[in-house]
Amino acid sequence: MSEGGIRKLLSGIDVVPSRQLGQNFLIDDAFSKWIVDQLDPQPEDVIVEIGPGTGALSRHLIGRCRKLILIEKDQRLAEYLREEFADVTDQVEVRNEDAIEFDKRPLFVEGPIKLIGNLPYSTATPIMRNFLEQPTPVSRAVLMLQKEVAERIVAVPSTKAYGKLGLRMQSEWDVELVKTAGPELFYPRPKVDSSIIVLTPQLPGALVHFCKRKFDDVTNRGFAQRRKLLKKNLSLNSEAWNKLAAELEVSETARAEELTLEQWIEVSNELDDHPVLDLPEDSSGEIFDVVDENDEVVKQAPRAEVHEKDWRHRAVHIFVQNKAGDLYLQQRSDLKDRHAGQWDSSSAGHLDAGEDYEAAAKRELFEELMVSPKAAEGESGFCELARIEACEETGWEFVRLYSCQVVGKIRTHGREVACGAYFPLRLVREWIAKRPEDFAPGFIACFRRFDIEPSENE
């Protein structure tokens, strides 16, 4: 569409570019054909549009995916885009709502979905934040940004672009620079260029496994003050910081913008206090109480011959709920040697050699997600809400489950849990209907057990 005919589409529907909503409308068909050619769609593809606008992408995506979804913002536009896709609402929806505040968590329903989007300047990092954070359905993304931003999302170290965004971007995300784009390409132009990037995950063994929040507090304070010495940023004695700068190969008087990403993740670990750190990584020789049908424990035998020989042993599953209900699920660590990367149950594990269930669960959930069951003074926190016999479902596990609300906030690491968050009940009950395949077979027979009935207020 040229600058005229976008000129007299907006006059019609009454809409003035709003320099706070950061309108720029993209004028160039064939560009915007190439943008959406990068993200790849394909048949069966759920695809998210960021900032339609008046359907520059939209158009070239209908007809290439099962089903796309339009956020818009402004109101007048998304009543546009209504009027316009109506003969193919079969395969469009339109949202009208804002980005940076769009729930995310039902997208989980449609499986791995792609996001495009030509993102507001002003706004492009928190909508990256709430569309890209861990969990996140997306798996690939393509995304027009302000060429400044873009280059701080792909800054290497010792550039005057690297920095905590670029570091929390591409330690989840392969990201790459294909194209910048001059302000000719809008309506009305902007006074900077633009830049796309595509994204895909990282890819499992890429990096060195590490608890993000650890990561990003880590990273936020060694580039407080960019030209100030690191072991000051992290205010570390001089014995301590020796000894890091040491095993990470760089000098004394290293400042943030020198280490690369995989020493960062380093510093991160080293820092961290995290109760997973203290684990072997090697789990295949814990030992555990083996029991009849009955759940009596008859002998002890290693982790790995247990699970090779399908013999009954013990497990917990703990399922911690907010105050609105809602259920925290977490996503598996692909170290798991059991249904690695599938969600499961806030907190699950199994009974070491000797231990009692109700001692594993606080163990679990310690180990697990850093926090404690919220009690009375001489209770556990911990309520029973099942005992679940040993089958092919649950792993030949018999499976106490418990549920509790939790003291502190949860903190994960990428050894144990991939990442986590809370998810309304009719929600999960929608996933788990739709795409069994997401979930470890034990929280599947643990939630049928959990036997909550929908709410009002769920």
Ligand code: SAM
The other form holds:
Amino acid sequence: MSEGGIRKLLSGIDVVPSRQLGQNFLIDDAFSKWIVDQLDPQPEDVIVEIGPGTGALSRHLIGRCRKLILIEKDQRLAEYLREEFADVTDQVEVRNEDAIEFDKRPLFVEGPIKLIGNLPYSTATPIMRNFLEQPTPVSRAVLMLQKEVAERIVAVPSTKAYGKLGLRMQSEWDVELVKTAGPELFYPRPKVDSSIIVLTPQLPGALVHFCKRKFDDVTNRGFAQRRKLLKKNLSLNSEAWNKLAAELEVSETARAEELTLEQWIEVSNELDDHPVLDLPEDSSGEIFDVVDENDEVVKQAPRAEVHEKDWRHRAVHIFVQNKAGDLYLQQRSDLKDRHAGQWDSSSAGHLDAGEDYEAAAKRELFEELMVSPKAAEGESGFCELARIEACEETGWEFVRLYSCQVVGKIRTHGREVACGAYFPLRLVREWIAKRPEDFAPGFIACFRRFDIEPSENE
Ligand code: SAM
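I would like to compare: after the form predicted alone, may I see the structure of the form predicted in complex with the ligand?
Once more the chain from above appears, this time first in line as the rest of the complex follows.
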């Protein structure tokens, strides 16, 4: 739409462009189409657009995907879009919501989604955090941002733009700045240039696994005062820092901006006390008890052989719920020998040879989520919920399912758990019904036993 067309449209719906809402509307239709093409829309795609405004990008998406969800904070614009797209309501859903607080969890039911938006300048960072932080269903994103923010996201070491934002984004996404546009492409004209970035998830194995919370903590501390030596910012004594600097192969006088992403991940792992880091990386040699059809121990054998020969063995699953009754689900690490990348119980694992079920459940909770179960107190205490016979669905495991609330904040490490979050039970039910392939089969067996009667507080 031309500048004149946009002006007329806005005055017709009583909108005076708001700076606070970052309302700079695209007026170059060919450029809008070019941005949409970067998303590579496919007929089966579900696409979410943030801040559709007057529909400059949305118009080029209609008819090119299965479903388009438009999230617009300005009520008058949301109403305009609803009217404008009234004849394609089977394809387009307009949501008059704030993208910073938008609950993205229901989107998992749709499968991987694509994200696009010419984001409002002032709130682009919290919007990106909400949509792009793991766990997220986003599989590709094309975003237009203030040029200076885009440059920080793709920045390389030893440059002024390099810092926490770029490291956080690059630790999870492959980021590319594909084009920069001047103010003349917008009405009203912004004071600065804008850039378009394309994001795709980091490929499995591209980076060493790490704990995202620890990584955020060390990069926050490292960049707290850019000009200070890293040793000071990380509050390390000379001996500890010199040892770490030697391992990283950096100078003892290094500053935060000199370290690459890979080196920051190494710092994060070196300073981490997550219990997963004490476990051997290769678990194929672990010894399990092999049991008979009555769950009686008959012999011991290595993990790899037990799985390969489908011998019966023992495992635990733990369902952690929060006060609202939501269930914590973990996404399995891509390093797992079975069901890598699938969604699973809050915590799950095999019994070591000679270990009992309850001890294994408490050990797994600590190793995977770094938490302890709440001491038994009424219904929220640690308790056994169900016993499931060994069968094909459980991978020939006798499973005991426990439920609990936990003490402390859950902290996962990528070596065992890719990411996790609490999900409402009705959403888990819907997600399993629509996309059972997203879940480890053992979890589905456990959820069915757990979810016999929908909870009252849903
Ligand atoms: N996509 C349109 C275009 O390219 O012409 C409009 C882009 S304009 C830069 C940003 C849009 O985001 C505006 O329509 C504004 O109302 C909307 N917006 C601002 N803050 C928002 C938020 N927190 N959540 C959702 N939309 C928001």
